[in-house]
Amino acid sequence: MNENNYVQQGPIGIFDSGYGGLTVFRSIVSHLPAYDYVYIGDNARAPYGNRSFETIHQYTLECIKAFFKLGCPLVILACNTASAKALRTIQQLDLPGLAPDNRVLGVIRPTAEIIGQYTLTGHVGVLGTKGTVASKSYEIEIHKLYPGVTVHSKACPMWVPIIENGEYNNAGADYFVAKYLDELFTETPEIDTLLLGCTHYPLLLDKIKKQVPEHVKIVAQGDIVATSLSDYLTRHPEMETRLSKKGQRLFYTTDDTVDFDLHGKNFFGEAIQSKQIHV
C-alpha cells in the first residue's frame, strides 16, 4: 500500500456496563483472534439494568466517545441494556455529527435474526435485565423477523448483583435462579427456546439447566455475536480495512483495576489486567 492509499487502523471496542461483555468478547477472540480490541467496563456506574433510558444514553455515549479517542473505528456494544436503551439513538442521531466514518453495533438485533431458528412450538423465553426487558426490544425485533413467533420476557432484576458480587457458584444463588425460571415456566410452559439476554448469565447456566425441562434449548449471545461480527466484516471491507491486526488485547474499566482482574477473569476465561479511564 502506498502512502497516498494510507488508512489509519485502530482496534474494535467492546463495552459492558461491567463484566457481563467479557463473555461476548471471549467468543469474539475466539472467532477472530487476529484484531486488536479494547474492552471498556464502567463498572463505576454499573449496574445499568435499572437506569432510565435518558441516563443509559448518556452513560454509553460517553465511553463511545472514550472509545473512539482510542482510535476504534468500531465499537460493540457487548451490553444488552446499552443496544436497548441506547444504540438507536446513538446511531441515528450522535454518530452523524460525532464520528460519521465509525460505527456503533449492538447484540439485540444479531441474536434476533437467529433465535427463531431454534423454536419449534415458536414460543421463546428471554431473559434479562428490567431495563432490557421494559424496553421490548427483543419483542420488536423478533416479531419482525418472526412474526410467528411470540416473545415471553422475564426480568431477573438479582441475577446481575449475585454476579458481580461473585455469590453466582452459592447456594444463595440457586434460590434466585429457580424463582424466575418458576414464574416464567408457570406462566408458559410451552417455552422450549430461553435467551440469556443479559451478558452476565452464561456465569449461571449450569444452575440454570437445573432448574428448566429438559427439551428446552438454552441459547447464550457470545457465539451468536462473534458470527455476526465476522460476518458483518466480510460484508463491509470499508470498515475491515480499518482494523488493525496484531493480535493485542487491551482492558480498561472506570472503576478499580484490582476488583476488575479479580473477577473479570470468570467472564474472560483467562487472567486480565486492566487499566483505569475516566470518561
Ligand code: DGL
Contents of the next structure:
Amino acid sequence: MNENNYVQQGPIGIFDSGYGGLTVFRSIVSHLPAYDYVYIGDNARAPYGNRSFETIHQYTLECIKAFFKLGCPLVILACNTASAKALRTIQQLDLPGLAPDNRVLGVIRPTAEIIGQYTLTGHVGVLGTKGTVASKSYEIEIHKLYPGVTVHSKACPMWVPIIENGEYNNAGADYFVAKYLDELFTETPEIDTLLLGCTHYPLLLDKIKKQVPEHVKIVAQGDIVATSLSDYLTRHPEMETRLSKKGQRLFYTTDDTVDFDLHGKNFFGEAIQSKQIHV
Ligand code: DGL
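Show the form predicted in complex with the ligand, please, because up to now only the form predicted on its own has appeared in this conversation.
Now the full complex is given, and it begins with the chain already shown.
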C-alpha cells in the first residue's frame, strides 16, 4: 500500500519455457476473464526439459524477475518442468529476498490433487519432459494424496522440440508419439488414466488419442489449473485485491515475435500479438 492506502494493482503473470503455457492461459482466461494477464514465453531458451536443475532455476528466476518488473503480484508457472525443478527453491529461497508479498504458484500440486479421482485400476500414466520425470514430483505428490495409486511416468523428450518447431501436425510427429506411448502401454497395460504432464502436449492430443486404448482417460491440465487458481483467489482476498481487472492480455516472448504470433494462436485459440522481452 502507498501513503494514501491505495493498493497498487497488477496483472497475473503466466509463464512457460515457450508456447505450452498458452494452453493453460487459454483455460484461465475462459474461467477468469475479468483479470489482466501478462504471458512470457522463454522461446529463445526452450526447451527447458533436458536442462540441469541450475539452468532451469536460473532461467525461471530471470523470468520471474521480469514479471515483477511488469507489476505482477502473482505468477503461475504454467510449465511442469519449472514447477518440478525450480518452484520450491524460488518460493523458499528467492522470494523472501525479492518480493516477500508476491506469490509464485505451479501446476503439479493442483494436478496431483485431481488426477487420483479418475482412475479405477489405480494405475496412472504421466507423460512429461525428462526433467519432470526425473524429479519424481508427480509420484511424490500423487502418492501423498492417493497412496493406493501407482504412477507410471514416461519421459517424451522429442515432443517439445517437435511442437516448438511447429511440426506437431505433420506426419513426422507420429513416429515419436507412437514410440513413447507404445513403450508405456506395453510395460503397463493396466493404465486407465493418462496425464499430459507437460503444457505443450495438448497440441499432440489428436495423435495421442489414436495411439492409446479407447477406454483410457486422457487428462490435460488447463481446466485443472484454472479451477485451482479461481479457488486460490477466493481463499486469498489479500492477493485478489492486488490484481487489476480490465480484461487486458499482454504477450511477451524472448525470441522472434512473428514466429510466436504464428504458432501461439494455435495454442491460445485466438490471434495474439506479442512483444519481445529481454530477461
Ligand atoms: N511446457 C513445459 C512443461 O510443461 C516445458 C517443456 C520444455 O521446455 O521442455 O514441462
